[in-house]
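Take a look at this one chain, the form predicted alone, written out in structure tokens.
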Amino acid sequence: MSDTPAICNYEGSSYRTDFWEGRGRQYEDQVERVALRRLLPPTGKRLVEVGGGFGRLTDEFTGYQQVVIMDYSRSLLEEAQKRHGTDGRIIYVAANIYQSPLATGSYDAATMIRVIHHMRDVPAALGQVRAALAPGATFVLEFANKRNFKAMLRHLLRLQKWSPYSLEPVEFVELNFDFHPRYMAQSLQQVGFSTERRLAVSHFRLGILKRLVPMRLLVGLDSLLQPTGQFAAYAPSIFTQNIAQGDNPPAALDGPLFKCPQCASTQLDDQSDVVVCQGCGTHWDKRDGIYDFREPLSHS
């Protein structure tokens, strides 16, 4: 798996406490929930939260019979476990999105929020999500917007070298990218999604505004402005609702959750502490209720 693109690894990080909890980001959390509720069907069978981390948004998916939280960081998944429990409805999976363990056509919804900006190969990552979804499934994608008001102003004042109007992604820090909305629309279409709705989110992401203006008012104003993303996507964060295209009958949504990242077989022997692929003999770790498909334990 060493030939896949680099991964932004949050293993062992204090992302939850360093970035979210007690860090003045209640506004961002609330407006993202507003957008998510607008775009995601409230009920369904199986949802995968790609890059779900410590499970910040997982409580939004109570209408789904099964929820898979997939993230590269096992330590963040352990925090998600503590947050949401181990009753079996929520399944925790450590995996590399470029070598996805998600069974083909076995999910009817997916989300990827605050994740794609770490992806060097966007079409490859989106293609893996599309493969996991049944035709007609909903995929809610959030991405960092290159063409935002602040970037346009900085470009006008010649305070930044890159143009917010060019289509190519800009890597402003290693493995941190901003994307032009048209580039993302083209990438989604390329792998088999049709974008139905687009929301502009987090218009008031300024420290001084969040300190001086009541959060409830900021959230209400942002909620009113979000639909402008359909024709004027200039906020720093863009949420899109995308429908998986295709006429082939999907795999049964009560079929296998996973496939082997090595050989794509869904014939997996799920034991108490290991998952064994019956197709190629690869052993995958399973400890404390977390499936780990990042690197195989062994091969037969």
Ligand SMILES: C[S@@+](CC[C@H](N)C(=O)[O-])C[C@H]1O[C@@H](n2cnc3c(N)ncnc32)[C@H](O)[C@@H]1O
Given for the second form:
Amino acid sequence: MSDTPAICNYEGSSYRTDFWEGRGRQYEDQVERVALRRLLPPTGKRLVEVGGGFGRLTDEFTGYQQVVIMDYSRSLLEEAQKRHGTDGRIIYVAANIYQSPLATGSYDAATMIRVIHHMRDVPAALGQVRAALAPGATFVLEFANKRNFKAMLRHLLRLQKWSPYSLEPVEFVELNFDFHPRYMAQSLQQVGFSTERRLAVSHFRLGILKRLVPMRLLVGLDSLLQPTGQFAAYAPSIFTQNIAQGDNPPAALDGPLFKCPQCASTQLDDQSDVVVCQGCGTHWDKRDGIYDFREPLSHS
Ligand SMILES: C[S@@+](CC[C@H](N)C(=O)[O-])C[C@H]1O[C@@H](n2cnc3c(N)ncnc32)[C@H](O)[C@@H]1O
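Now that the form predicted alone has been shown, please provide the structure of the form predicted together with this ligand.
Below: every chain and molecule of the assembly, starting with the one above.
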């Protein structure tokens, strides 16, 4: 496969148990769900969760006829599969968003939550999501906000070198970026999205508050404050609702799910444990019900 920007590789990681389960982040999980419910149409045909990981949020998408969980980490997808089962409504796909296997114009919704902060090439990643969506489709994008209260205070006290007000992304740890809301709005617009709504999320992400204040109260307060993000986005996490622009006719939403990442053909012979591209002959792995479009198995 040709070179792509560096990937933050979660293969084999214990992200679920190191970061979420038993780690005191129910508040973050709950306020993200509130934002998601506000921005995503409750029902639809095909939704793709880009960077869906172990399927933490997949139970929010029960109103969709088909849900593709796409992630670069096969091991996290195996955890997602254990969690959400194999009834065929949820489809598990190991792939790199920079070399997307999602068929053009074939999805009517997408989410990308806690993922873009690992992207060095934001326009390339967003462009791939836009290409998969039909005109009018909804894309809920979450990003980490560099212009947040804590960063502004640290900057004021000269405890931090970078400015929260400048537009360029800041890489605070390798392959972990915070973004200015205006930079993200411009990037979304450049690839053909119009941002309709913006929510400020997770205002009270502070250990001491989470210990002292009952979680339901914190979640309720955050829910009240979320709409302020439309004009004043200073929380650490920003959720945006973006509509795919364009008047090219939408692909049939019951048409192909995938295209070959090598040649873009949608003529794929989907066998029980392998997918063979009829366009270029590339074989892709499909072990234990998980499609794997990261590296080809072979060419014919
Ligand atoms: C912080 S986790 C978030 C997982 C999930 N969205 C959640 O909120 O629980 C980031 C996820 O992005 C995935 N990821 C990172 N780079 C990717 C890429 N280039 N293509 C697809 N997935 C990627 C990782 O494998 C990981 O599962």
